[in-house]
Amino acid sequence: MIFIGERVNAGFKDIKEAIINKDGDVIKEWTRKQADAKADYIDVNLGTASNKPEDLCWMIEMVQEEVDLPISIDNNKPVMLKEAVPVCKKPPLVNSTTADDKKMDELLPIVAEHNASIIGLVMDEAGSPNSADKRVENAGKIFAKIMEYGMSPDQLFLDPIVMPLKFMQDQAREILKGAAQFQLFSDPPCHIVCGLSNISNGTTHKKLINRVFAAMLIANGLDAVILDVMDEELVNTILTADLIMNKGIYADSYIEAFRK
């Protein structure tokens, strides 16, 4: 499982203030905490704190001063990415494109040039899909387009668009059905990723819903997740689901081994 730590995000008050005040220590503190919790990528999200490429680059630099992990750049504006992607010491993960041809043709040249990876949201000009079939159709468009740019399936992370259970309960099954079919595009398949917390938006039992849905998605091909990597129960659930899907070798101490 590829864990993408979500906490260096201007949606959190302390991160937004750190960006405004150029307080690198706050960025580094959360980077270190997530790295210690075994994040594979550190997601960097400038949010509404700024629209300046230099601020996004500064955040990336603060993360890279603290750890040697790759960056997930949570920004899809070409003007920002043209400056931010080259700052990354390791090929980053760009979050994200949709199945819109214009959008893909703006972003994929930047991604391909730097051997980066990209998250493909399986939505198009009409918005978020309501069925598994539409999710698969949009995913297929994104997959075909990355092939045009000489990218490999390993560089594509397809996101089935997780909808809030509280408000769109019928969508959960469609998400699972769509994700299962993404694996059929190639062998080996592309990655399947999601922003897990979307499923529990507005609910009372957020952590329980996140854990159960994560396990169900893993059974349908999920191999990357944007999450609170410091939520030990959630991470342990994911590790166990991975093990049950035969993606690891069983040992009585498999959770302890991951932590070490």
Second form
There are 2 protein chains.
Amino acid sequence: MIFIGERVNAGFKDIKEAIINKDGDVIKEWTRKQADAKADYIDVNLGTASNKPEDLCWMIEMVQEEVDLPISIDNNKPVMLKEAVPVCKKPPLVNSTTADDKKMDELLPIVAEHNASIIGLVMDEAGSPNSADKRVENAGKIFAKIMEYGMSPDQLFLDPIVMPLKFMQDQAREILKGAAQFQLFSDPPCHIVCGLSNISNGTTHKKLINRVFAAMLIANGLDAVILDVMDEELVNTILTADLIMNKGIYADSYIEAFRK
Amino acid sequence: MIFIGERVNAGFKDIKEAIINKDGDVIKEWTRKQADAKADYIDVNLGTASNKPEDLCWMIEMVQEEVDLPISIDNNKPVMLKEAVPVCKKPPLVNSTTADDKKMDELLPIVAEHNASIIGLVMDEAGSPNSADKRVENAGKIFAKIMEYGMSPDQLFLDPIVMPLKFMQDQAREILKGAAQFQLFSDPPCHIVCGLSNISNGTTHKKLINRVFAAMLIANGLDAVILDVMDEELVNTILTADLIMNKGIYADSYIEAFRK
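Output the structure of the form predicted in complex with another copy of the chain; the preceding block shows the form predicted on its own.
The complete assembly is shown below, putting the previous chain first.
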């Protein structure tokens, strides 16, 4: 599983204030905590704190001063990415494009030039998909486009767009069905990623719902996830589901070994 | 989800002694506990305590004196079933046949005559399957045979045969893949059941592994399970996975409502 740590995000008050005050220590502290919890990527999101490329670059630099993990740049504006991507010491993951041709033709040249990867949200100009078929259709469009730009399947992270169970209960099943089909585009397949916590928006049993849906998605090909890497029960669930899918060799102490 | 409570089983010492001493109170106590935990069927297993049909009938009678739930008769011997099935006040679930023609032709007349259901283990004379394809092939044989006996798909509970993660790590994935295909035999489909705890035999993190595998199986069509219905965390996982599959209507208090 590729763990993408979600915490360096201006949606959280302490991060927003850190950006405004240029307090690098807060960014570094959350970066370190997530790295200690075995994040593979650190997601960096400027939110509404700023729209200046230099602020995004500053966040990335703060993360890179603390760890040598790759960055997931949570921004889809070419003016931002043109400056932020070259600042990354390791090829970043750009989060994200949609299946909109105009969007893809703006973003993919930057991504391809720097050997970066990209998250492809399977929505288009018409909005969010509400069936497995529409998800697969949009995924196919994105897959074809990254091929045009000379990228390989492992540079693409398809996101089936997780919707809230509470408000759109019929969608989870379509998401699972769609993800299962994304795996069939190529061999080896592209990555499948999601922002897991969307499933439990507004619910009472948030963490349980996140865990259960994670296991179900892994059975359908999920191999990357944007999450709270400090949620140990969630991570234990994911480690277990990965073993069940025969990824990694079983040992009685598989959880303890991961945490060492 | 159809919950089949596993606890009235002579594999447990207190049940074995109860059978030998004809102590109906022990049987009744476990029956009540499982009914309170919302078991849909009470599985009844004579184990090595006896091989007399009258002892199996006695167990069934003790259960039926306590609750009016249907029985899952955990026995595959025609001489036993011929006496035990007619004792059941509600059509029982016979646990189980394999895809062996001789076995099916012995058991299915008894099952069909009493409008009972049967668990079909997708193994045959050659032994246990080790691929999804072999599981589907054996499942197809069982499905065709129950049709010959005039039974309907909802009288069949196909069991993909869960194997221990620790010793046969490659099998879980094949089980998931096989189960997904069982669903395609008919519409509406037959049931898919398993003895869940086999997955975690010999492991350190038994309960976690059971929970995660349950969620993954439900994503692939599982709708019945032989389990420890008193394992609240496992049951909560299953309730959540069922909601994610859009079975039952979401309410914030879905867990609390179930327990009421």
